[in-house]
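Single chain ahead, by itself, as structure tokens, in the form predicted on its own.
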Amino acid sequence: MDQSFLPDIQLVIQANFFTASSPQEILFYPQALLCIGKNGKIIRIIHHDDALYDSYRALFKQFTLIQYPEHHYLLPGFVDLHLHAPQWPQLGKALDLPLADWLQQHTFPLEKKYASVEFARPIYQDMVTTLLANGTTTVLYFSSIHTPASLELARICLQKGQRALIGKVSMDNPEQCPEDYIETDTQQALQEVRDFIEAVRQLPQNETQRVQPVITPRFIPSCSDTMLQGLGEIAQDTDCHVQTHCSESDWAHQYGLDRYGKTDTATLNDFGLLSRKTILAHSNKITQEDFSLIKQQQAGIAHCPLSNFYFANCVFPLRRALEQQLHIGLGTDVAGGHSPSLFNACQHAITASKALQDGVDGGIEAGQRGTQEAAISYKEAFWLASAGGGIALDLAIGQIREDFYFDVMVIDTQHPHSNLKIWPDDRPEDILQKIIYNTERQNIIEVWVEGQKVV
């Protein structure tokens, strides 16, 4: 029996669970022991069908061990790939207008107010509070253009234990940016995002880099060329991530066309802002040459079906970027997405697919209405919630495996309060569907984050 691992442990986690291993497979592990290394990863996984599992359960009480019940189970926890961290306030709020009056009446005005750090602090402590509560133990997060509150949200994130890729937004066009809302000297704006990157590194207790920085151009319509390719070369020089929107809807789409003559991937790929650590938000309207650059580049896309039911004028093709095998995860796009919960975005992933599957204009006759082949299901949603957005990130997260760190979420199907309800002949593939769809907030009774429980 191999005792080598032991020196590494520091507790034994002894739970069912359930991780995806592809779009299409989920695998179910019933009273699994997770042993979980010093590291905040899982060193060793021992199933219940291993012939010394009861060897090495006697061995593991000599560390901690917590032992779940049997209506407990473990999800990875859930990957948010896309996150306005200061419209938190505005969740919910005036979806009733349309995206320009949305933006220059409440959105700017709002994210203005983050000069102040004050203003910020109690806005952010609770959005990471809730964020954690909903099962979410990693956000690439948009900040606004002020680095001292920027900065603020990734010191909270480290407080209160969550996974963070914080962005401090940069735009400098005056031709697309409010008046008092931009970066007027691209220079320093420039500076200020190296600034930023290395702050962020340098953080206390951030020596894991469990927070870690993102170049953030808003998208292109807000950003000069000068700004574009400044950030690129910040991009090669740093090694960091990237974040912007990409061809979300039909006007930003077309202005990338008529100001470069190509579509806003290509236009990124130029800039050196396409790459291995790049998350595209939405992407909806990307051309299958698109699609082939974004694959050659190994980037990754941010899938926010419910903000894009609001505010992009058409429905993202999932199933054909999968097919494609391309790297996606899901985004709640708050406050465009009106839920901060994953397991929200999921349902609204598997309905924006059979959207567009089946057509919604019932004038139009059936073989003609929909996008043959177009819906996902329940596998593909939990897949992207937890594992495609570890992949898109290219971090070791969004599965319960070994050498991956320990981000989950503890699931009570039992819970007096909630719509979750198991029945003695549902099957394991049976109970993970119901989670996917009926799981709200009090079902997730603890949260971990590295190995160490943060809810």
Contents of the next structure:
Number of protein chains: 2
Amino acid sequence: MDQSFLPDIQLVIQANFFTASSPQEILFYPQALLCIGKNGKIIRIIHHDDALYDSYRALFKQFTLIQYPEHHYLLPGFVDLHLHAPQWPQLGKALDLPLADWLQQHTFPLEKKYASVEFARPIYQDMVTTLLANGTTTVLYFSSIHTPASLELARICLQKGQRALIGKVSMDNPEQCPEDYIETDTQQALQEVRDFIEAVRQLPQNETQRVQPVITPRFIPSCSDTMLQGLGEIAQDTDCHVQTHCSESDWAHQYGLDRYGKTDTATLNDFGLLSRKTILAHSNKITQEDFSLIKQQQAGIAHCPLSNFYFANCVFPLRRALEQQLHIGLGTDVAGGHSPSLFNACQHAITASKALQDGVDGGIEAGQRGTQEAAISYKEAFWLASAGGGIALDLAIGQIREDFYFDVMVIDTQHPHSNLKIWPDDRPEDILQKIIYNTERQNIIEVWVEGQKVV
Amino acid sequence: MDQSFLPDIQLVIQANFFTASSPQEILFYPQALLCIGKNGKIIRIIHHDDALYDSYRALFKQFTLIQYPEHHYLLPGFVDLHLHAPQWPQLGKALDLPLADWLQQHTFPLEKKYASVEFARPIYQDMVTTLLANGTTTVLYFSSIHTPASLELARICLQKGQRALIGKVSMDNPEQCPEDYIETDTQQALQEVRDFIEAVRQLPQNETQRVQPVITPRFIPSCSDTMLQGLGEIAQDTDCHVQTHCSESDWAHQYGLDRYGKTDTATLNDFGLLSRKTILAHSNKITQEDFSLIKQQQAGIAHCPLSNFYFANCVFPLRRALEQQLHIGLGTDVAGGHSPSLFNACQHAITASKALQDGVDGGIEAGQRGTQEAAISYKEAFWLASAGGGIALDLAIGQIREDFYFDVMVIDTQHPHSNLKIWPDDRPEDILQKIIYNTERQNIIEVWVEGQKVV
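Could the form predicted in complex with a further copy of the same chain be shown next, to go alongside the form predicted on its own?
Now the complete complex, all chains and molecules, led by this one.
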């Protein structure tokens, strides 16, 4: 009986858990013993059918042992790959407007206000608290163009215990940015990105780099060539993550083609902005050549199904991307998406994929209406929200397995005031499907990040 | 100052409320005085800007006066126009299967079990409780083929205070029904429908007919001509509501065309099953002639956007139906839809309409991809879930207005553990939009039906 790992144990947890080992395969383990290390990682899992289960369990009595009841299920904490932090007060608002009005009348005037850290602070505090409560343990954030407010967001994530990757937004193209919300001095803006990266890395309590800086050209139309070139160099120098919007809508996709004679993906690659550390938001209009390039560079895609319904003019070809084994996760795209919940994103990833498969216009012949085999199931949605997001970020998160961080949520399936209903003949896969479809915030009774309970 | 209605008052409520006066127009009234009559109806509304507001308020001190705080908002109770009661335990389960497997492996074997009232009772109790807690004050139910369990559902609705229209399902076509879940004697089955109607109308505590029986051919494929003919005669004799599925999917639509050489709508009309009292579920594949016939007969449509994504092969042409001023409301279609919440149905009605407008396949040219102007907004979704459903059923429900039943829900917009976030500069229309998009069950703190608090 191996006892070598005992000195590293911080805590032992006994619980049922689900985790995705591939887009098609979900693993279920009842009443496993999860040994949480002092480093915040799962250092050993003893399964219930292990011959030494009882012996280990007896041995673990020297540690704090938390035992969850049969109707509680651990899931990996969800990973939100695309969210605009300053748009938080806009959640669920003005989505009846066309995109241009939504941006000009609401989004840009709101983002501009984050010049004030005092304005930003209570909003970011509420946002981080809410996202954690929804089971989102890691977020890849767009903030605004403001360094102080972006640093404040980093501090808040550290205080509240959320794992975060935060990008101070870069945008300097006067043709496409509002007059009063733009970086007018490109060189200074680039220096600010370097300073921001250094400042985040040096933040107190950030020794494990739980919060990381991200290079963030808003999207190609809002950046000058100089800006894109400079950000590519910073990516090379600092080994930071990169995020941007890519071929989101007809307009944005065409803009890139008109300006560079190539797709957003190819342009980003040529500027040194496409690598294993890049996350492309949306990518709805990408070509087969883009797919190949993304695969070659091992970049990731943030699929945002809900906001796509509102603003993208089409559905991301998810099935095709999964078949090519790209790195893909889900984004809420708050506030282009109205829900802060990745359970909601899972549900919309499924409905979007069904719409793509079957088509939508009943006036068109059935055979001509949709594309072949585009639909995904709850299993693939669950994979995307957890493991897929973790792999896309190349971090040891999104799965409940040894050597991964203990970032998890605990689902109560017997909450008395709940739409989540488990009946006696439901098998574990039914239970997970029901969790994906009907979990509301109140079913998420605990959330842990890096071995610490944060909700 | 009119005091004539005072003797009829049961209770006075002071609250903010939203109500839809048309698909495009939402009315907001702050701190109105709602006089609830002994008949369960709103017998008088005094608005805050009424010159006599303060005088009336003083006068109402002789009654119980409930005053809701500023951050509470009354909405009309929602009307669910399509829900399969016996499928309740299947909520959120097995939706990864194709329709045929979903029906054969799960739905029919489950529905069959309602031969036992003891099996049905706890499920129906849980369902009615849950739906009320989600703000659904009226439901048009499909039950199973079993009279005793269907009557038990009626009793439970009466006990728990839900307004309900309940259809014992009719299905006798051996070619399309499972061997072990079918009515083998059509004449006896027709007599059972007559008996069921009479029994519901005579139920104790049903003096106001808050629970009504509904004639319910499952859908054309599952009924013989004799059955359809007989049900049409019963509709004529009893003046009951009628409900059925209509042109839901490619297969069902084609089945009707092959069997009768005409659409489901035309067939139902010829059997005497299309009238002001009919609700057609889905109707995704209906033609312009069908639209005209539905309009002429003043029948209603239950739009079920979520289950359509899973099983209907296309999106209901909602905008076109609204333009022709048809009677339309929303259905959750539990368990083909995984959510019991009509807020969720509102959200999916919007995303479905956006998908229809823009199309889904990014590989198709933008101009060729979608249909013109199909998108609806939160206002139209709210109308559909409330007023639209009430009008479709021709009942005095779904709006907060004089002479309508006091069927309402109370939304708390400051629940401490909520995804619904109101900020200081949100106007009333922003607040309603946020309510539609992010209300979860816990935000619904009270529900009233016919002047009685039921949650």
